[in-house]
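For reference, the chain that follows is the form predicted on its own, supplied as structure tokens.
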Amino acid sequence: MKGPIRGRGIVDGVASGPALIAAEAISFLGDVDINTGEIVGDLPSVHGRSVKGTVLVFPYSRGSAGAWRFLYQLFKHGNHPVAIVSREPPDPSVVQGAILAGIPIVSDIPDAVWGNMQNGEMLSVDGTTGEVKAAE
């Protein structure tokens, strides 16, 4: 990643982990197995990968009113992403789950810098300032 990326902080907190980048929208209701953290939905770019301990990067969330429960259950089972980065603001239910689980979220990542992140690259996410950068 070249330099820090500035987005909009949605959920406060700071976390670091390897990037898991999905080309598709993610729904925590149905796309992710809460017992394992494995992506089981029809998402070719990340199918079979685990969100556990990752900075989950995706263009936008596909949500439902119950998505917060699934994200929170991922946390309760210890299978949650440590942070979320999205191009567009996530659904309110995803934000609610992230608040309950203490998962920082940064959104509104500019299209021009979207391709600067690579799978497995260690990222640091600051949901308070909205900054995403290479982890030190």
Second form
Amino acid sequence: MKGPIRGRGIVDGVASGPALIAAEAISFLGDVDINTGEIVGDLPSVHGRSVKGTVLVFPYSRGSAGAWRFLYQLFKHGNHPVAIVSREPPDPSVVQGAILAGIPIVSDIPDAVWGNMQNGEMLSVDGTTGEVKAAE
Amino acid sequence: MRLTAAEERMLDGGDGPARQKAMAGLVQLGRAFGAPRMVEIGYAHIHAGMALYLHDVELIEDLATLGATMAVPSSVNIANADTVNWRATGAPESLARLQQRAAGAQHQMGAACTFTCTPYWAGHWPTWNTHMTSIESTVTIFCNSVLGARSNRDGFFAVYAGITGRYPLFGYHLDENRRGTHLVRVDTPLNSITDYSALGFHVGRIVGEGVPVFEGFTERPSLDALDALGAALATSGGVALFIVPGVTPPYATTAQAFAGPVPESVVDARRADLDAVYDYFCTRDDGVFDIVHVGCPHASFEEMKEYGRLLDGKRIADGMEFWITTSRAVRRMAEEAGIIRTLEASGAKVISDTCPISCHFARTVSPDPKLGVVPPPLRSIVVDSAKQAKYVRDMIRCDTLLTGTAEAIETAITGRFVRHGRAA
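Now show the form predicted together with its partner chain, given that the preceding structure was the form predicted on its own.
Expanding to the full complex; the earlier chain stays at the top.
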């Protein structure tokens, strides 16, 4: 990543980890196995990868009112992403799960810089200021 | 976000630690969705505390311990075990005991511990323009679309809203989002409640998170039909509101429902579209099924009467497991009306507080290993609801057979699968 990019801070907190970039929309109800953190849903770009410890990047979330519980369960099992970056605001349920689990979220990343994040690179996410940058 | 003096006091801890925690969460939620202020709510349908998930009952117990009490009338969503009759479901006692702990915490907080996905059949009936919150998408869509209340599809924070009596102003609380996005033309008679479920599943797949407006019903849909339609729309799509002009307050006409030009493109719903939903959920018909289930969403009193009529003097086939699921409140009414006696005399099991996809059959859960929960091996379940069918497939991970209610009951009596539209 060249310089920092700025979106909108949605859930407070600061965290860093390797980026895991999904090209497809994600549903926490069904797409991610709570007990392993593995992506088991139909997301070809990241199928079989684990969200554990990552900065999980996706374009948007697919609606499910139960999403909060699965995100919170990932956290209770220690298999959660440390931060979330999304192009469009995730569902209210995802946001509620992230607040419960203390997982910062930055959303509303401008299209022009969406492609600047690279899979596997260490990112630092600030859910209060909305800044996403290369971790030191 | 602009807060009133009372809301600021909650946020500052002046009303105790539970309201402070709840208000802090709601303020952050409001910020995320650009809410300018809070609204006062009149009703909350809240999370049960689910015994099949690690530290989930404790989420509710922790709030009760912090001194949380409900500021508005509150009902409680479906749970992971029948807390009275768990033995009939094969659930381990440890699971039922943990689920009972959630009931204790709910009582302490002053919530009506309904343990159901259809609290409206148990008397929780919010009216037009009541701001509310619900953790259950079936409740959200029924209250928005049939009663004219205002609710988003919420998660855990429904309990925070109940504790504070507040919810951030966004989404379906705003008039601008309560307008039609798709016109649906129903071009077939609907012959059963399950036909409405199939219709909802078909339309939800097409409209996603839109607001479908329905035309073409040959008669005013019954409350049970509207319930089935909404539950399915909220399952295959992210639908929170549908509009039937003349039924959904305050829309008398299709033009009012769109508040602007009526879309030129129309979503068709023909008999073939409904048949395709039944076929989609009939993955295998080799005469092997473990359970026949009716009562998704949890049955109304009218549906209990219908089951009683269909099973009066009949006998469930030997070795067949037949489940009827309903709320404990409706169960009590049915008991007093003599319906439960008729149902149980036939060999049916009447289960409350839970259902097949919500109980220990699910394989996508993550209970505390100490509970010793082992999902039974199930090959196929016959159901009369597209919502149940989808989650039987996704959560229990076994085959389904979707058919009408009368046909499901005939299946249980004869031991042979009866397809929809083929009831004797």
